[in-house]
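Just one chain follows, in the form predicted on its own, and it is written as structure tokens.
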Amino acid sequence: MRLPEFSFHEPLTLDQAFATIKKNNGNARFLAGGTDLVPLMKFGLETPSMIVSLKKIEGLKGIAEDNGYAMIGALTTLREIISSTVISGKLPALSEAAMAVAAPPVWNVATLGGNIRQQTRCVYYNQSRAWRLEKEPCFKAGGNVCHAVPRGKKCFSVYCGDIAPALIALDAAATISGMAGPAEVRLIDLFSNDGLSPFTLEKNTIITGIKIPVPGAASRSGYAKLRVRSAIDYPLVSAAASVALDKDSIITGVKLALSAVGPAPVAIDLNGVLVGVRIDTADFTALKDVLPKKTQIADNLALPGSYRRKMLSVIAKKAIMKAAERAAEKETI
């Protein structure tokens, strides 16, 4: 498959990158690391005009800590986040998941902020266009029906990001640029939960980095993840957690976030589960109940949405257990 004509610019500011955008009127994407937008491109699901690439622009790349905070550029590689002593060692949720996204080779290209905005995915949409015209247009395809759910009134298309989840799980916020200039939102907040339009961004506009409170020494995050292989594919079920324990191994705190779950990353309150409790004797049984009311899981990955949502639990207790042990072992040194 060809990629389709366009023309291609490398600005060497944010300012010359807006302006390039601007000029183009409409039609045109900015360009990361690229592992999203040109398979799409490729399939025939995006077409612009334009391409801005950010690659050659300065202060979107590094890691650093200041000031009680871990600080990302967007454009930062995923090889280089794992490669971090920062995040392996203060968040390693985050570690976990960079090493969960595909397979090495795409570490070196694949950026931080390009995993972030990736577009949702369906069995019936993320396909070649000879494929797409055998079926009716689906909602995200401009047309009026969801092929996975074939009643469904709306877009069911999965976000399925690794990097979301565990960002939302360590409390992340994005700074953002665009024609209106910086900004900073909490990183949950980026999402719409539409599948047909999952960011609440505005147009043109591209997160520059992302800003991470370092956890105390008791608090500690893990990732897990659910697919087919143990490499490539995306997600059918990923949970972030960050749990904090008190010296005697009972939890203070515990956040989870959960990928492939619908159109949006969910975060999940388990206060009321789980606070409170030794980890040795939480009872993890609660999970069942409460994970699937806050999804829209349906048939369109490569497993069943039943199978799916079963998962929920097990995959969530694993990253809530992994955090916890991490927090156990900073807590006894």
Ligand SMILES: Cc1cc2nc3c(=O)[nH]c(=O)nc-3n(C[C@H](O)[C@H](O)[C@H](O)COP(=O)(O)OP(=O)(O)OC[C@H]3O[C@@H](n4cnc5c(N)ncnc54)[C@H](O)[C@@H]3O)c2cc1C
Contents of the next structure:
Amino acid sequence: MRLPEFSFHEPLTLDQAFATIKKNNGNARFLAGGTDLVPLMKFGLETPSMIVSLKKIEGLKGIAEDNGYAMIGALTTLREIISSTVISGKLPALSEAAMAVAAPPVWNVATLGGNIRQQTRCVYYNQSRAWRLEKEPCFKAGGNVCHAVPRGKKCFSVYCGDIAPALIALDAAATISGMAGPAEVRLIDLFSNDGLSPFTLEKNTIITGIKIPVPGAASRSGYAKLRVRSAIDYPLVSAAASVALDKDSIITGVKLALSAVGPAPVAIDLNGVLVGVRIDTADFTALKDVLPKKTQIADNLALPGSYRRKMLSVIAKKAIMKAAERAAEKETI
Ligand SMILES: Cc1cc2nc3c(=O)[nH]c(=O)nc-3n(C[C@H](O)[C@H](O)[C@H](O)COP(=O)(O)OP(=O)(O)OC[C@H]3O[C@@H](n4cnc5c(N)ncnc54)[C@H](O)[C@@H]3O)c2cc1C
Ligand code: SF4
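Here we have the form predicted on its own; I need the corresponding form predicted together with the ligand.
Zooming out: every chain and molecule, the one shown earlier first.
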């Protein structure tokens, strides 16, 4: 599969990047590691007239702890995130989520910003041109049907990012920069929940970094993922949890976020379900009813939707227990 033609630009500053896009007035895409964008271009699913590489722009890389926050540049690679002891020690869900992405060779080039801003996926859409020509174009391809939900009126393509749910459970915000200047947006608010256009960001907005409040000792996080081949695959459902315990192991706060459950990650409020009970006596059965109702799981990934719905509570419990065990360890130190 060959790449289509496009112009290529390597600005050195954010201002240069925006000026380049304005001057060329093209259909631009930003390039970070390219591990999501380039395959989509080869499949003819992304057809930008210009590529603006972010790799030479100063100040978009690195991990620092400052005034109670972990600050991570959007161009930081997953390998750098995985190697950071600040992240593995204090924000373990983020470390685990980065490690769950694809496979080690991908970690060397794939970036945090690119992971968050990756496109939604669907087995009826993420296919070669020849495969797609055999079927009527679906909504996402500019047509009027959905092959995944035959009487559906919208696109149910799935946001399969591993890292966004971890950041949502950790209360993170994204710093962004666009034609209108810089801003800060809660991670969950980046997502539109629309499979056709999954992000709320204005066109040509750059995610410059992520800001995460560093939790106190009593709160820790965990990530769990269902996939067919643990060596490479995208999530079929995944969950990130952040759990706070008091000195008697009673849950004082829990945040849960899910991915691969619809066109956007979903934040679930479990405070009424799990807070106030000891972690070793907590009853997780309510999750079986609560979680599927919050999702839009269809039959459009590698395993049936019915199975993915059943596995939601299993994966969520796994993430919560990982977080709670880590929080309990910190309590006893
Ligand atoms: C075999 C394979 C398996 C994979 N498995 C997984 C998986 O299990 N889990 C998972 O989450 N992902 C997976 N991916 C997808 C991808 O590798 C990761 O999401 C990766 O982190 C994307 O980062 P990148 O820097 O390569 O993004 P790119 O491909 O460079 O960019 C992705 C998108 O984000 C935009 N973008 C990039 N950086 C910014 C920025 N700073 N601001 C605004 N927009 C930006 C680009 O324009 C593009 O639209 C897989 C990919 C492959 C090829
Ligand atoms: S969910 Fe439906 S409309 Fe969306 S990509 Fe899949 S088949 Fe197309």
